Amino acid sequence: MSHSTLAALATPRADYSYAFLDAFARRELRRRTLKAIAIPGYQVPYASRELPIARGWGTGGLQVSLALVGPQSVVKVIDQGADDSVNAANLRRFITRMSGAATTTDALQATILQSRHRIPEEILREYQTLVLQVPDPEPLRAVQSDSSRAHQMHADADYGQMWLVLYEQLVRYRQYLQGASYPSLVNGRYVISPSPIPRWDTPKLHQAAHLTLLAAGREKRLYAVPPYTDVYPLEFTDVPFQVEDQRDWRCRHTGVQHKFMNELPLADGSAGYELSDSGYQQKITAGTAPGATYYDDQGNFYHDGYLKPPVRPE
């Protein structure tokens, strides 16, 4: 007869569950991830869990990818394209420790990227998930501060005072003025907030070969766009959309052109520009050949095998 002793009776102590979250929160984080995929653009609600950080740093991101992660993920963390940030420093600090993953800084190679603001520069892959940050997921709020006034808005594909909004624009000033989180339409149905990104990535999302997914923690909403989905800016068909006019910058460290770059003020009064996109700077900097990217050399948008000159202002 063997004798055991308590001890080995109960379960190894664990701080903390895999990957921090609990299986409830895991579980029904994926199922609305689920039905966020099966309706493109639409804004699933979810019970947004505390987190060792404050709400506004990223929170609805790190729970989806805390939800998705696994011992064999590969996870590359930016902030505004940048991997060694303090907030992308430390979110990526937080999930290899919590769920024991492989990190990365080479777009390519990652499973699972979080980003605070950009997509990268090298066109990502069917086997890629990009989760991206959000601060706001709701674009009417401009046009109409109650939500249930804009989810009725949204469940009856009214977004005519977001097209006044543009027409007003174009009227006073002759161009569209918004920048990031420039109002798009997800599969012909619902118009999204596609994260503060900059116009120079919204046309990334256009059947995208990876999943997108986007969270916000404080509004407790994700939403996603599907591989393969049709994803259009808001645009008049007499006054296309227009990226960030870049055309003349050029990277200081590395002579790069027709990248999106952060102007940077110089002691002398003027300005220089670097590559927004540390990973890919990275790689041209050490030599390694980057992968394909969705602006070409010469500034033309280039994915899939669809070729299109991004319209600039002239």
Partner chain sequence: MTHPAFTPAEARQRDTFLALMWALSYPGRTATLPAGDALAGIGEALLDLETTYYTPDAALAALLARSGARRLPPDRAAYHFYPQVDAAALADIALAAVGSMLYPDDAATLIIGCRLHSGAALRLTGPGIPGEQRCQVAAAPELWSLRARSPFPTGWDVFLVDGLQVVGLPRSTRLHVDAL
The other form holds:
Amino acid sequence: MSHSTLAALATPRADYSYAFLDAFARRELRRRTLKAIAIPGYQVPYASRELPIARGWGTGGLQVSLALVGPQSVVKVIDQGADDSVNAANLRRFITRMSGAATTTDALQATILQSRHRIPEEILREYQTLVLQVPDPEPLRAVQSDSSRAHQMHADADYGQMWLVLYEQLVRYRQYLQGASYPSLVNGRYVISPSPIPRWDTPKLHQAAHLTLLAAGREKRLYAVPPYTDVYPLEFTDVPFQVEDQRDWRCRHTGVQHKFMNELPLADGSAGYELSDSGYQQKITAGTAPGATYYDDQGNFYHDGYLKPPVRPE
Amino acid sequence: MYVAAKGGEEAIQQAEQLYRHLNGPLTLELVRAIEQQLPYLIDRVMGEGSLYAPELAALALAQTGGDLYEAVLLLRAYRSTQPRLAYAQPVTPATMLTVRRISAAFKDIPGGQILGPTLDYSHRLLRLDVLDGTAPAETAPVALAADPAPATYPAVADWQRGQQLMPPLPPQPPLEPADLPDITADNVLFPAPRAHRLQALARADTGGILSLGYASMRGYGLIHPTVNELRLGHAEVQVTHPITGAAFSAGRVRVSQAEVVTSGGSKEAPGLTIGFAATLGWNEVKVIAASTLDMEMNQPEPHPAHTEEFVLYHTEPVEASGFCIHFKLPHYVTFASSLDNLRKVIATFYSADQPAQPAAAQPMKQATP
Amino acid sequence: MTHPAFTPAEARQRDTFLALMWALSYPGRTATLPAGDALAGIGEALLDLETTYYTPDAALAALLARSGARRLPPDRAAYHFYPQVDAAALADIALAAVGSMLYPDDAATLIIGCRLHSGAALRLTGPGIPGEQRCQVAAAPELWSLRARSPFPTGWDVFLVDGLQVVGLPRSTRLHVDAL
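What would the structure be for the form predicted in complex with the partner chain, given that what you showed me was the form predicted on its own?
Shown next: the complete complex, the earlier chain at its head.
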């Protein structure tokens, strides 16, 4: 073998590696993924390559999906719960273009689910991987913008300032004010941002059968919630964490209640509601029996006693 | 294989086609014209894209209709797919083929002030005669000097070191190139290794670096920078042949570098303090601002906007622009989650049987999702 | 449109990685590696120029060196490969990095050849395990006392390999050894 010119050493210009990432990038992502699983909730730094998708548009999740995907994979991509969202469609198109994987809208058929801002309503199974796109992996950002100091606080399990923020909210407003990305304690050790999923979805991470990988492309951190791992939203014992109150909302297409809804302002000043999980809605509309859901038709969560009845401080 | 919902895919395909239609045809002639006639734009895109490839930079500019951030992203994404074949030898000022080199610190310097190609002392008048069709067909010729200028020049800082105005360079242990911290492959942790800092500045957004550097120069920093030396030139890319082991030049790249100094040195080591920056391509405003920030970041307690973490994170063009435009994406799930809280607060404090006010009229504080 | 080629090497490395990922996600359960030399295959999937390894086994070292990874002494290597656990291996393992509270990801990963389904009965609890998982591993008992020295989140992550079967023991797993 002789490499007498630089050109002979270079790869042909149009030749992309399988799943776009070169072998080094893929291996590095895989090594970091194993570390993340072994240290639940710990933010593992990684190199985070630039992809042909705008940075901040799911490139972290996309890198993890590309490190996992194979031609036999079945991929579901959602944004805000919808398979048909333009951003979800674009990411799905890129994954299949680079890997030849099949796609699906059925949460239960997918081997890899990449999502921005939602976890599907149907209970995911063992050996499924949920990849959540993360804009800001640092739950301490609001109380400590210096990332080195925040890293030290995680090392010391020093979460006092997080509790103080919650306490201040209770004093001022008699309730917690954190909307999505509700900070949660993983395996009793690390506080994570569960990514900007609504509070409705946060309990779904607790003692789940599936693997959840969370990845931030811009911020170059990835972390994991392994299967069957404790995940508890931060809450004081006498003021429980609450999911969004949508008890009276009914999907205008399916009549379904007790699932996460999109609220749609109507011209007459009222509001309409529709299921946020488009794959789930598709099954109901088609008359296909959906799988068991995390919240049943009465709104009860499938881990008995995990969600406590709401209480507000006087 | 069956395929997920199609409506979104159809929409994004049509949107892209409309954009390309309005931009006009993408042709080889257009790419060649951009490459040959807009060298400073090419340099800026290559510097921020951290990929020296004028032809690809021109293609990126043509393909994006001149949208700089999009063009830089194209180059960076392409760069991700390229293997690392070799490590080049370090370039020193003394070996750089210099076409322009000036110092504001001294009236004259060893080797002389070399003005080189610049618009610095031109009148910024629009050449309206070009639009009228009355402009002369040829640009005025450049008069040749009686003696050709030398290709290389000594570094001004070396003279200052000889005068003990500046501490000597620290000894450089021989370094395995593979051991060099590499910002494209490593995680950046702070305080960052010097290599990470200089690499980040080299790749930084020109506008972002200018903005933060200007803030320092204007008074939010503690330092008045003096341009000790500013250079534009060509650097040989010296690599070792993988088979024969012989060193050879794989080509030349356009580079800029700046050194700024201040006399407000550190207390431990009296003398001039130096700031340095270099980048691919000719981009003077970027290296002057970046070298000022380099000096500022070395201060014990810089302004919060001039700490290393602040500067390096917020001047990364692909990340900053990508995150900024991601707010165009739907956020209605996170918004709904916040509305739910807002409705509960209103119900708690403003419903008919609960006329109470919140304890303090302050904005609701929560982490942005 | 055709996607870039899924080469046999990529297929092998991906299958190996997925076996390791699921072994670590469900500690104590067996996952199956692709056919071939299991330890060398794991090396191929995890090692390259950017990583370091250690193995006391000369033949295996020669295979792992092909990855381009640097061979370092046991106190500095990130990935350790032991075809079996003997007294010498235990002395090396005792030196393996466990990471720090600040950087627990600096800990070493140990790939250890051993007999599964015989030997000491282990009861495992922790992340990845609903309730309790039992498994049997024939390895020197000192391995478990060495492992117990590092409090979470420090400690090494272990892959136990028997033929093509692999069991993961992440540092997050709490381990109880039943008397033989």
